[in-house]
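The chain that follows stands alone, in the form predicted alone, written as structure tokens.
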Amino acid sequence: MSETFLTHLECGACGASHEAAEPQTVCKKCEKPLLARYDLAAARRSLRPDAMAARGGGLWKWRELLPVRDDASVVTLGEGSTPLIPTRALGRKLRLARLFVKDEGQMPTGSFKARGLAVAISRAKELGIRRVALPSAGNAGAAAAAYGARAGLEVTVFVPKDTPVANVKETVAAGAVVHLVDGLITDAGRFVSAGVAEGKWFSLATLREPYRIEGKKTMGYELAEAFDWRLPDVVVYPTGGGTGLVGMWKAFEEMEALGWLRAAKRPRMISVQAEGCAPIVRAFDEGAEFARPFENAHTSASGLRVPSAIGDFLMLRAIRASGGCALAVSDEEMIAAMGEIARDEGLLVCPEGAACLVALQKLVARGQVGADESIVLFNTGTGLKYLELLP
């Protein structure tokens, strides 16, 4: 057995405690997301950031701060440690001296979803779960299929019928059962929930189990390490289900408790959505605690076509606490930005990642970012899965 400082699960809404040694979904009291909690005081006594950095790369270097107890349960394809790339040409155009792209498109399954599913599948394996299912806009299903195959789990994925073909074929190739759904990811989610009720499988839907977020939080740890245990001033992040944004905010909180950060200031978190599906933007502008489902959701960026998210209140809390904001961009703008980033920086990003550049351009025009601030745009997947969007 390897050491993990995992102690229990805690509801992100009501604070109710749940046992971590058995499979859990959402809070038994209020049905909101559960968050993994660790003995950070003990971790602080035994872990040092320089020692963590010396371990080399990969998601599992943060082993003690992840929920898997036994090394034999770890399922890995080499995920983590994606590059933080200076974008000098774009920086010059925007007059920003410290602009970077965190390129999650270089993950084993081509997107940041590999982080969450590596940890969720590993923990499911450890807890004796043999059959899992999830709704997906494409990338999560592909990652679940790949890690499920490596773990020997049966994986079923429900995706909207207009999901990019590359994602569907990738998922099928890894042996998952794929169902095409006439509707949105929320409609796909209802099929997963129905199967859970019938005892067919365990759900790995976004924030309806507590461990995908643990994989995603490692993006926050990697940012701190890359900036010499400080944090960037601004993080611009494309937001669908929001696990990555919430996970990074959780990582920042953990690192503060661990005493790893040289400065206490957290980044301003900028949530980016599509104009055709912007529930978080609307809720932020309205000052609401929760986001109403977005009517007639539509966008070419499949990862942003999430009309309703169970973690909406967690996203909105993080955005507001950071002094950040939420912006929506058009499909035309993000597709044009895919070409701009490729021409200027040689990076073929997904439309969700390109949306971050558009949002930053809007922030610059409004004078909401400083010329010397450190700014990180997240590209959450490779553009190779979206070639049909390019001219």
Given for the second form:
Number of protein chains: 2
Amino acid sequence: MSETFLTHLECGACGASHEAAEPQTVCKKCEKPLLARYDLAAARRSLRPDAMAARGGGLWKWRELLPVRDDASVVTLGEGSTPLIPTRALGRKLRLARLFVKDEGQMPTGSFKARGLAVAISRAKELGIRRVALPSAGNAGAAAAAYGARAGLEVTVFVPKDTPVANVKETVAAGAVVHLVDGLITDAGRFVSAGVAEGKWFSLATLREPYRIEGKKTMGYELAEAFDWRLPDVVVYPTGGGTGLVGMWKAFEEMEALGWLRAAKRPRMISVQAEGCAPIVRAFDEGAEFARPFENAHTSASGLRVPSAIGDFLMLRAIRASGGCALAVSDEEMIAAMGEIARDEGLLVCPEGAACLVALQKLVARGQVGADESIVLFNTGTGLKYLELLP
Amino acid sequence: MSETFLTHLECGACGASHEAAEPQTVCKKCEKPLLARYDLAAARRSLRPDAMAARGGGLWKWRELLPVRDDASVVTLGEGSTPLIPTRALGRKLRLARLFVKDEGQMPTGSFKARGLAVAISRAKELGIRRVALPSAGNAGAAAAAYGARAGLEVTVFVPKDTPVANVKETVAAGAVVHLVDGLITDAGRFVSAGVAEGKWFSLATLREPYRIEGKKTMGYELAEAFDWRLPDVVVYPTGGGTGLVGMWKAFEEMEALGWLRAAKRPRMISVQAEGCAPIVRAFDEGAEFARPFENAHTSASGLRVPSAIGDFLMLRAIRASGGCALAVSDEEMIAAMGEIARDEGLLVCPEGAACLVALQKLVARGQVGADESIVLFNTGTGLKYLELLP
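Please give the corresponding structure for the form predicted together with another copy of the chain, as opposed to the form predicted alone shown earlier.
Up next: the whole complex, starting with the chain shown before.
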């Protein structure tokens, strides 16, 4: 059974081709992330956007453009098809006519991480992998634990010791082994790498395995479908590892090759980070191709506490190619925005999601968005995991 | 603009007809719940099940069978169309081939209460109501606060003082006034009624206003659609106020009148309660038409801590007519089941949802379910709000 148009994996930096039928990590030549490639010409002949829209909901409606070969390998908790919620009260205050929040909090495990891990765990199971580990800021570990439990995989998660207690508890509840690390997610990553070297597990660290991004890219497909196969003018997205931003950009490219889009124009991609941890913002401002590790990284938006990311150059490339930018916001601003969004729109968002509103407010103040542009803020997770930030 | 087939309201006990175009509470004759009635003969001529299925997702796809007249009145956060998740690992242990969890945790405000409050708040707004109040075990108050914030209504919530802190925080975050009551939800209800008498607000207490049940009934429509316009053999549902169970039963009745169902057989409805608060179980066992208030009600499943419910006779009627039953489970059992479901299926459910698994285990032990029957357990909310119950 083969329902995917997956052909091979290709290095995002040097372009080297890799076999997709066996487990892969990063590029064997340059150690940069591998990207899944599909026979999009064949897919274009058999898939039509109106037929895709008629398929109903969920991440797996994009089945042929995901890397899993056999239906029996699919591990699902009903993820995907999150609502695009018009936020008119916020829009009125900013004098913006078409402002939306894509609410990834309405998802298994309460965050956008479910997309990437649903696909990565399904593919790991399909490739015969039995034990996986990953470093996490919290939500990815919880999602890996949940999908791993369904798939019958052994899951080990390394998180910074100040990760929100909600994340730790839900990860443990799903039967994963959780190690609290005295340090940042990059330090947690070193423990995972050490275990890989010892043959203990396969690493699911984002962009160090090629399929989490495939799950995340479905956010881009969903945006296109929601906007009737056009794309919004502006996408505001909180970037830690940045897999979502890079994934959506990949989806836009794929949909262009598939001939699904009514207009060639892609959104301006706005990367949002925390002032206490803004490596991409700094690299963007400096015109650098790669981002230097951010010193003394700190922010209460745990998902943004990522001082260095292997996909940095892919993020920077997409932001620049789109005519977008990268912006940092303070913890105080994002926590205040959590309250503002809850009171104005009834949406309890995570601080990373709230950071997008703050970034948009700055863009409006600078005159960098038009009043009639369609703008999507990404709320990457439920605020229920961050109750300690609320009064 | 009139897109609903709503005709009038009818008392669920004495049958007295009431005008739907103005705000209504309970029956003016006998003070029992009012049920919305539709011109189902006309609806049958214009609505076909395959066309409904093709509409895509969300609660408002059932637009014509909901009580809101004007599209502009609809207040939505993207609720509805929750996944029906096959739970094969749990099924294997119980030797059940077709076991599912309907996961209402993947919803705005993280619970099934979003359905009822989305519809009730939309209709309240449409009827010109500006201030609402309700007693709540926690989740209903949070949902009312969220939809109320979007609708621009003033929301006041009365909850028992030992309501989970997550519920209180999310309700306050959305701008509602929260009063902690030294007592149970029935005591909270007395404060709401007192305010009604003083003209302070309109009461959204469930089944004391006629439209929350209309939102809840969409769970029944979704079940039918998911099972290709048949119905599952068994529905296991945690009943506090019981609006969901009564609402689904109402949906089954409506769909029969609409001619949408391929088979006349309705599910056996299993009401699940906590040993520390089981008025419906006691009334069912006693063969009573109404349930006496349960003394010294206590359970850590806050949604089941409802010692008396105005819809008791409607619940009991549906359970009996369906050939179902009512079962009580202990707090220890349901908390253990939360862990079991998380480890086996990757689903972090609320204790009320976990109680359904325990009830099913008892039914299996008694030989009251068949190995090939299709069985749906309702998880009514995310476990993220009950982290204090996890190790």
